[in-house]
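First, one chain by itself: the form predicted alone, in structure tokens.
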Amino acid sequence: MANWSEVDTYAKSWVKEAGENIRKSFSKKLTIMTKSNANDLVTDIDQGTEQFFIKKIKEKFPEHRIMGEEGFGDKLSNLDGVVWIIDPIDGTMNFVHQQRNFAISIGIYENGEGKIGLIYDVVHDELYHCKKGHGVYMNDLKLPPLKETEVSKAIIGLNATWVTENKRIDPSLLAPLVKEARGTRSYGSAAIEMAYIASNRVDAYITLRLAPWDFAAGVIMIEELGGVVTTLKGEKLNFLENNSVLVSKPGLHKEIMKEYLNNGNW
């Protein structure tokens, strides 16, 4: 059985060290590549950061397995045992263009159950961290449980892509939600969007396609605080494939599902 206090201590230390390395890279020239399309960017810093974590994990916890966005980890067909799900830089486009609004995201699972979540907003030096059953913190500040709210009073994290012409959905499906909400925001990093729900800066987040490393850490935090995370069909997320995702405060999740998502072919 894993010593979760030990795992938590090492994970936090490595995240902080990786963040410092990323900050030092700001003055250097990036090597920028593309993956699935011209806007799906990856840099040598993404790759180097993932390799940094893999080296540390394999040295200290050789029996643990790793799922990483950049493909340097293990090839997984299940979540048996202890699995680290890592996004070395979530929000690479922001990293490249802005040098802010990106995060290191790590979710650590045991047999499919979330145990430790870490989201590190590197530039603002905000480490959101959670050990299951022990609350969620932003640095040393313990975050309160999420309170119920309603759409008319909510700030919704939503990319404008989904309410303009796109290849995935009819943009009119989510337009009523945008109209009825108090406001919408898009930060370009799923990890930051979820951390902002945890810290009450945003009330919900919706996206049509998200990979496990984008949401693995955030799910642990949101559920620890009493929030709800599902697909847009209201189903549990699959941590081995891409999903549509609705992350929300309690009460608000039910309202969004019933009033705005029930007619969509998600």
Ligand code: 2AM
The other form holds:
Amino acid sequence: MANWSEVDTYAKSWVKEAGENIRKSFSKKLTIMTKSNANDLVTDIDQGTEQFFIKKIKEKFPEHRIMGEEGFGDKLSNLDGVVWIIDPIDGTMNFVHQQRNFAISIGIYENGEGKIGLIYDVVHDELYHCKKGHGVYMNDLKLPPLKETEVSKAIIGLNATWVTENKRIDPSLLAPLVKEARGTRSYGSAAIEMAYIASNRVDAYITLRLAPWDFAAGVIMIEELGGVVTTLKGEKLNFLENNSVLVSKPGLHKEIMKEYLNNGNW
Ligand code: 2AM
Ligand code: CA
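For comparison with the form predicted alone, would you give the structure of this protein in the form predicted in complex with this ligand?
Below, the chain from earlier opens the complete complex, with every other chain and molecule after it.
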């Protein structure tokens, strides 16, 4: 059994240290590269930050395994044992273009069960953190459980991509939701969107393609606060592949699934 208090203390101190290094990088020249396509960006800072975490984890917890977006971790085909799921910079496009609206996201799992979630909004110095069963905090502030709400009173995180022609969903499906919701927002970082639901700034978040490192930390926090996370078909997320994702306050999740997503039968 891992000593979760010890893991939590180290994880938080490494996240803060990595954040400090990222803030310092703002005054230096970035090296920007592309991955799968011209808009899929990665920088030397994404890579250096992931390598920083891997070095620290391997030194202190050599038996733990690591799944990292930039590929410096282990190749995993299961979630056995303790697994750190790391996105060194979630929202790289924002990091490059805006120097804000990005986060370090780390979810720590034991045999597939969420134990520790950390989302660090580096620029605002807001660390959202959760040790399973001990509540969710934004820095020192304990966040209250999520309350039920309805679409007509909700702000929904949704990228315009999904209501225009795209590869994954009929764009007309979500248009009524955009119309009925109080408002929509798109922050461009799944981790930030989930932290904002946890802290009651947004009510739901919908997207058609996320990787495990985009949601691993957020899922732990949202579920701890009584929120619901599934695919857009209403299924459990698969942590070894990409997923569509609906993150929502309770009540609202049921309404979106039933009234707008036809209970996943689309
Ligand atoms: P990233 O910045 O770490 O790549 C909105 O763009 C969100 O979707 C971000 O959290 C982003 O994470 C993620 N994202 C972007 N492209 C993606 C892809 N091809 N597959 C999965 N997630 C992606
Ligand atoms: Ca990333």
